[in-house]
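Next up is one chain by itself, shown in structure tokens, the form predicted on its own.
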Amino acid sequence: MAHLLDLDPDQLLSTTRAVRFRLDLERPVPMNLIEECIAVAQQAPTGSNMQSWHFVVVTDADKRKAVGDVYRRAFEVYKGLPIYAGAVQTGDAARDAQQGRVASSADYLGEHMGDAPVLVIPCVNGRVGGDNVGMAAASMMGGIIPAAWSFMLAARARGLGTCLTTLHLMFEQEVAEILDIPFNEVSQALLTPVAYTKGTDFKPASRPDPQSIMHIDGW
């Protein structure tokens, strides 16, 4: 069992960052540290208990760089558009300087996607279609993220960082073909970097006031 940081729930699930500047791309990450991750992604509740999740895994260094090539590409066509985090601008300065950071770090992401020492894609059985479309969609990723997301927090408390994007799913059959995934029987939800984080003091980001997004018992 690896050595956990000194994290209580609440400081765990307040600090567990977007982490790009500060992967440690040059340390090699343990293959029984992601194992544990994964082991803690598997008790995150599902519909159903369908447990219907996959964990891709990549260490080898020309898949990698394959993966994050597509990233690349990915996120210049997400550099063009109105949502692009270096694009949103509020009128409120800190705010704006906030979304500018963002902005800055992800595009360092954007081209060291690939060079993180390991790539993780959460994925689940099945692909949407048909009738029902929203709330098949809502169902099969909400069979996922959780999981996805246990395994992120494990991460952190571990003294890993990690990244959730979803950029790749542009290209998602060309990732598919990269990595052997049976894109007609298998979705993925995301793709993250896992590696080791230069120092482990993060701090919760800057949010409104929770009452400021409540809506009891209407909207």
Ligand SMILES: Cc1cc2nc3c(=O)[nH]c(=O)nc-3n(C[C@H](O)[C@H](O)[C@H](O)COP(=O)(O)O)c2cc1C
The other form holds:
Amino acid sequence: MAHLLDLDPDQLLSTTRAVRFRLDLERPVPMNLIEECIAVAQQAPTGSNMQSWHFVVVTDADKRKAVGDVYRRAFEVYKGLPIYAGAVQTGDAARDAQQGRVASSADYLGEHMGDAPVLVIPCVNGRVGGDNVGMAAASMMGGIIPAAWSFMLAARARGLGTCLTTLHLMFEQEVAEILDIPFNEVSQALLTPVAYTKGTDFKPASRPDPQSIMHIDGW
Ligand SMILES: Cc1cc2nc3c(=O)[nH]c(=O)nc-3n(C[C@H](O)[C@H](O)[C@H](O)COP(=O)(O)O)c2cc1C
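May I ask for the structure of the form predicted together with the ligand now, the form predicted on its own having been displayed?
Every component of the complex follows; first up is the chain already shown.
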């Protein structure tokens, strides 16, 4: 069992950041740590206890590069969209500065995704399409995203950094082909780099007062 950082539950939950600049791209990550994180992830909830999850773990340099190239291409598309972190203007100076930092950090990952020592793609059985939306989509992705987040929390506890990304899903089928994931039967939920972090001290991010998003007894 790996040595765990001394973080209480609230500290773990509030300091598991989207790590990009501080990924140590040079240091190898032992496979037993990835396996420990997956074991933690398997304790997450799933609808009807289906546990229809898979974690595709990519360490092969050529495959990481191929997935990284797909991610870079998707990132270029994203940069032209109004939802690009750097394009979002809220009028609040502190919030806009935070968006600027997210954008430059995201740009860096756009270039370096394939350089991370490990890439992990949490997947779930099934594919939502046609009329099969709404509850089906929420239930299917709800069967993997809590587990993926548990994986990321377990990684943080072990000194590893992650960053939840979804942009490569623009070209999901290409990544399925690179990694032999059966595209018609299995959906990829996200892609995260996994690497040791440069330093282990991360801070909670600035967020608005929780009352601004609370709706007690109705909207
Ligand atoms: C659904 C979802 C999709 C995301 N997709 C990407 C992505 O494709 N690329 C990326 O760099 N970050 C992505 N992120 C990470 C967010 O940018 C990050 O969580 C946000 O900026 C807050 O950063 P923080 O957790 O460090 O405060 C995604 C996060 C979520 C929840």
